[in-house]
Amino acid sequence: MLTCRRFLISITIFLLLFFGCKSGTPQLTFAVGGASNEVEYWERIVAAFADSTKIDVVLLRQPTDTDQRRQGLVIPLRSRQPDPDVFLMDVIWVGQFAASDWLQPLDSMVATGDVNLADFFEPIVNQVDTYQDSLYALPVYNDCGLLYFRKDLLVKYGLKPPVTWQQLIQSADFVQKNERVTNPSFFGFVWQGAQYEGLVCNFLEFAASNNGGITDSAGRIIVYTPENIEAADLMYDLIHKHKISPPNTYTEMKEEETRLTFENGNALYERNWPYAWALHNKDGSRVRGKVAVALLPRGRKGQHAATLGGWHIGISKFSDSKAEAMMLLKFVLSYATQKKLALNLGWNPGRSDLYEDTDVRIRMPHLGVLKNAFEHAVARPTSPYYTQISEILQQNQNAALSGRSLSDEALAKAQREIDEILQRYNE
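Could you give me the structure of that single chain in the form predicted together with alpha-D-glucopyranose?
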């Protein structure tokens, strides 16, 4: 009798193992997001992975907005669900995810030689991906804010790309007035001002280009400064005084809204991330071949500045397929895959060795500007409480942009609220 029960249990386990996996092959869930062309391209990458490893990957398609993407991951991770096994993380979440003990350490991948840390940018790996001496993520691509401009229109009006915000305002105003004669939807400058993380990135650039910022040299979060108030005033003025940025800047403008406005031929200047390059130049784009990039302008008191962004890949601590997940990471971070992502999506590779690749150099003629922009990159704070800090900044900056409060009041209120949060956590 006992033998018979054992036999039945063994058969059940065998059947579960066999049929539990789709057609006998292991399956991974990989959460990705971004613009629709980016998500589509991930389908091709995971199909190539499945071909070579016989491991199926189901893509969990997330939205474009980083805050919504984070929310979509926090829910399964908090409840320790095994899916998604692998996900992309915004550069600003990695510290918090690692501190929450949601990520599988990747040190064994380094030990086995599956990844070689020397292939990546050391400061990024140290600052973003390492937590308490363990490695928890690696960069798939690095982002930094860029100024896209219509080179055909600058030539038409005999203008040069702006170096200062003042020059940007003057030239945008001039071109807008002239272009409006035939195109009433035309705006001088589009950027991200809606209430979400992108607004903090834009604010940081205006602030840092005016010698301000979010953190001081000791790493404390200081936002209520004269330089920052001046920067917030400039952002307000672009919409309400100079009227070169559309009135929906603070209600609707995120990356994709900005990109589409520019791509439809309705703007002279655009602030966006490197991903917009490939889309602006794709077949059917109205601005194909008419676009160039420059550093974002500098302010009265400061230097050029670009917010450091980017997306890093990691494995859930609760994944039930960690060995397969590591194979996927190895594949995504390989030279060949990273090269495809750079060439097809215009992503700024996470691997440093690709910047010397001849094909990449030819197909990404703006790589020089990108490199320069990285030299001016400003990071957001890496605190595990960054999400709360960012929410406070988003609300108050958006209030200042809309005119619901003065820049001075909004930043003073943001500082008080941030101080309260940090005191609560004894920071």
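For the two forms, the rigid core is made up of the largest set of C-alpha atoms that agree within 1.5 Å on superposition. Note that the coordinates shown come from a computational prediction; the quantities given were computed from them, not determined experimentally. Positions refer to the first chain, counted from 1. What changes on going to the form predicted on its own:
- Comparing the chain between these two forms, the rigid parts pivot at a hinge, and of the candidates S217, I362, R78, E122 the one placed there is I362.
- Superposition of the larger rigid part on its C-alpha atoms leaves the smaller part rotated by 29 degrees between these two forms.
Given the form predicted together with alpha-D-glucopyranose above, produce the structure of the same protein in the form predicted on its own.
There are no partners or other molecules in what follows, just the one chain.
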């Protein structure tokens, strides 16, 4: 309760400080969050923008917590306040904000040539940034699921990186049995199965790789399908049948628990986001220099798939400085700025053309795999009710993983509950 009260106080202070704070000179407010080093680097970015344009930018520092960042944007947008003018959005917020009519369309930037969509990944722009045929955002930082593996162990046992889930199971089982002779804590494959958003991301990857998914070709949310049931069964079997994933996968395994298990030398394969690359290769890591990445395996019926994550930039529909805001967007999305973010923060560029940049490739050698992964990226639904839909999927999928429910029962229940929400809002 105390944490919530403090958060509400901070929002109130923000409202008092920034609403109506603009003078006659051009000024923008730009809301960003994340780690302290990221926010500090944004200070340098906006200072460079101000130097070149003479437009002042007030950097609004948001909390690190993603839910609090979202709430910190929803409050002023819902009340139609002019600040912040520009902000970063988690990939799953863009559709919600656009559906709420809170975002300024960016089609004019494309028409004038200020933004060239060919410089970005087409699947990402189409799935995330486009709503009802209009462009509302563009990616600053791309993210997606990857398969990390111990290349030294694959060499040791004469194996190759798996292309299919069946190959992963076979090789993980073989290496696990051999490594447990000296390390009883070793597992073949670690991934995120706890009841939170990460479970939805993992489920989407298993499902999409099996020619399933959360939405159909018409954009309708359909989770109760044979392909999805088969994918959910596979997730259960990794823990209970093949036993290559830890028993606590569905109770404790989130990104950091997964990363630390792998980083401590206790796993052959790991599903995680690109952020783990730098940490696995830092000084003191037990797997430093022994790690490589590949696309997540494909299923029996489908192809490689990776759940899309990342942060996108947009403009408030209620901004009173839209022309200046578009100038800031152009600056942030430029080749030069995106390259700086990659080299200084290790961010995966939103621009696809930077994945061939020599300097960036030297700094981030795994970008070749990442570029391929982004071309296979699958977005979560853009429904304005996604938060409720995600909670339903988390609860029912976790019940299936734990064995409290069969996969087909869990997905049938999830479908009924999702349909009730959509009917309630006449979707």
